[in-house]
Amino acid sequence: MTKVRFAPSPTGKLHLGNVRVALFNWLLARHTSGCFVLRIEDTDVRRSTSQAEETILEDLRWLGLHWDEGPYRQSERLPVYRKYAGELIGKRLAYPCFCTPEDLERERKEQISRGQPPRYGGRCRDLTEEAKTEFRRKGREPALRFRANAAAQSQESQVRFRDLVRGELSFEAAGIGDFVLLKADGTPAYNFAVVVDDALMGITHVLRGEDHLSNTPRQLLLYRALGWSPPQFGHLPLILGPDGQPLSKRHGDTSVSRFRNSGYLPEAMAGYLATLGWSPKNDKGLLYLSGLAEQFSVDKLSKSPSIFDQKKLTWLNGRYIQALTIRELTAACLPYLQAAGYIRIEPPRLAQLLSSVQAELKTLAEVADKVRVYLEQPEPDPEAKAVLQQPEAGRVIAAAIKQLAGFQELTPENFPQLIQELRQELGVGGRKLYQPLRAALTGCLHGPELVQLFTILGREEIIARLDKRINIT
């Protein structure tokens, strides 16, 4: 059975790169009727927070990426890591390292100054028992390092594997320094914890960002040292910003929670992210999770980076909004309407309002501004005020009030009759007729069609609004 995992660190918000990794792993699990595991990698005690974890869980639920196992937390598995660290010590593949951060930084700078790649030189690799005892007497708590060279020499000079995205890859084993397994405080380092967890949880496939590619040879050495079969790895190219640079803070807030709070639909977010690095067979229509999972294939993952285009995402979000039923749209828009103070709109009227603006919405957060014109009479903006101050404007508005007295109700069917009568009485049409009416009713020169305004607002409200704007100086 295919078993995949998503393993975020609760040290901040879930960003687009992270969630695309989660999405592709989830799609692989669902396509193969496999298992999607959620694991929280929270061993960075200083930076991890319960609030960040809860936000990650909320984002995944919002997107519909429900997990089958978990959430497991690494902070609850410390005895497990210590057990397997002990095994490596017993195999003479791990040793205590008493180097201070200052020692390591000095060594790193010296290597860089000589043009060498920085890596641990192994000064504690062959310490005598007397030296270890002396360090402990001075109060130094050691980290535990992996004897990478010894592990590599017992195999071959190259660490090779077939990447699901990039094909055959190899790394020089001699270039892998002795990396940390357990920190001085006893918590596991990333490369050690992830190997232990993936092996014991039965993970068969690991899809992750290419920024983890350099970790893979280290992890493969650990799998060999512990006698475990590694999963299949696939490293996804990074998502780039419009400037061609890796997506980062300089491109603005790209957290999932920001898009969620700004009125993007989860279906639009998942559908768009799925196209960043993978090409569905049918990418012309709207893509939903079930359809994406049905056709997902690791073989179709791209080796090239993708550009995140927020304008395209926003446009696509509008298409998903247009596909909602009125019931779905109402449920989705309610939080935004309530936040704007619109909390007492009768359901039939609310459905009418949302139907009139649905085609204009690009995000749900726009809904309050779009329906505001029906719920309150805005003050005229400068353009509208200039129109209303023209001599003919008062004449148009007065004529409209008089003609409306002859209508018991306004409907899309009798609206043309009203306009025709106004044209005949005033001898004007086009902008000279429409602009004063629109400016008086909405306070601007753009917005819903007049037929929508008249029929949704109703006769009494229309007369009241026109009367209020008949004389503007």
Contents of the next structure:
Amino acid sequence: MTKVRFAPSPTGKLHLGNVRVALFNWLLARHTSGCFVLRIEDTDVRRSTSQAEETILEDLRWLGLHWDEGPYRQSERLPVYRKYAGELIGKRLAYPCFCTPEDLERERKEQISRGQPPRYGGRCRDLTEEAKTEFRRKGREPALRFRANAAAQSQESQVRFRDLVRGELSFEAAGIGDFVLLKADGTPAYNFAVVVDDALMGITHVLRGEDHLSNTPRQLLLYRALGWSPPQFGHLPLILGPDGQPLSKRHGDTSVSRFRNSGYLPEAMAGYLATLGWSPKNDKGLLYLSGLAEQFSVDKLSKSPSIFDQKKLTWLNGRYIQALTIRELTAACLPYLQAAGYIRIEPPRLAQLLSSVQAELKTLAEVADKVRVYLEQPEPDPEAKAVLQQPEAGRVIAAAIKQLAGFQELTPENFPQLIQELRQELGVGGRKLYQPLRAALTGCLHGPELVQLFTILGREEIIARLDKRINIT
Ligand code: GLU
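To test you: the structure above is the form predicted on its own. What is the structure of the form predicted together with glutamic acid (GLU)?
And the full complex, kicking off with our chain again.
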């Protein structure tokens, strides 16, 4: 059975890059009726927070990326890592390293100044028992390092694997320095914890960002050292901003929670993210998770970076909003309406308002602004005021009030008749007729079509609004 995982570190918010990784793993699990594991990689105690973890879980639930197992937390599995660290010590493939952060930093700088790639030089690799005892007597807590060199030398000089996205890859084994397995405080380093977990959890496929590519040869050496067979790896190319640079803070806030809070639909996010690095076939209009899962295939993942285009996402969001039923739209818009203070709108009225603005919404957050004109009479802005102050405006408004008395109900069908009668009575049409009415009703010179305003506001409300603006000075 396919078993995949999403393994976020709760040190900050989920960004588009991480969540695309989550999505592709989830799609692979669903496509193959496999298992999607959620694992929280919280071994960096100083930077991990439970708040960040909570937000990550909320983001995933919101997107509909439900997990079948977990969340496991690495911080709760420390004895497991220690056990396998012990095994590597037993095989003489791990050794204590007493170097201080300052020692390591000095070594790093020297290597860089000599033009060498920085890597651990092996100072503690062959310490005598006396030297170790001496360090311990001084109270130095050692980290545990992997004898990567020895592990690599007993194999071939290249670490090779077939990446699901990029094909055959090979790395110079000699380039891999002895890396840390357990830090001095006893917590596992990423490369070690991830291998132990992926192996023990039976992970069969690891799809992750290309930024982890250089970790993979290290992890493969650990698999060999522990006698485990590795999963298949697939490294997804980066997501770039419109300027061609890797997506980062400079491109604005690209956290999932920001999109969640600013009126994007989870369906639109998933539908859009699926196109970053994959080209789902889309001949039936909008794509949803189930349709994406049905056609997901690792073979179709792209090797080249994709560009995040916020305008396209927003446009697509508008299309997903249009596809909602009124019930769904109401539920989705409610928090935004409530935040704007619109708490008590009768359900039939709300449904009417929302269906009249649905086609204009690009994000749900725009809903309060769009319906405001139907719920309150805005004060005229300077342009509208100037129109209303002209003497003809008063005539138009008075005539409209008079004509409206003859209409029981306003409908899109009888609205042209109202306009026709006004035109005849006043001898004016076009802007001279529409502008004063619009200015009085909405307080500005643009906005919804008059027919829409009249029919949604209804006769009573129209008369009341016109009355208020008839003699403006
Ligand atoms: N915790 C790692 C990260 O958030 C997971 C990397 C991996 O998938 O192996 O980048």
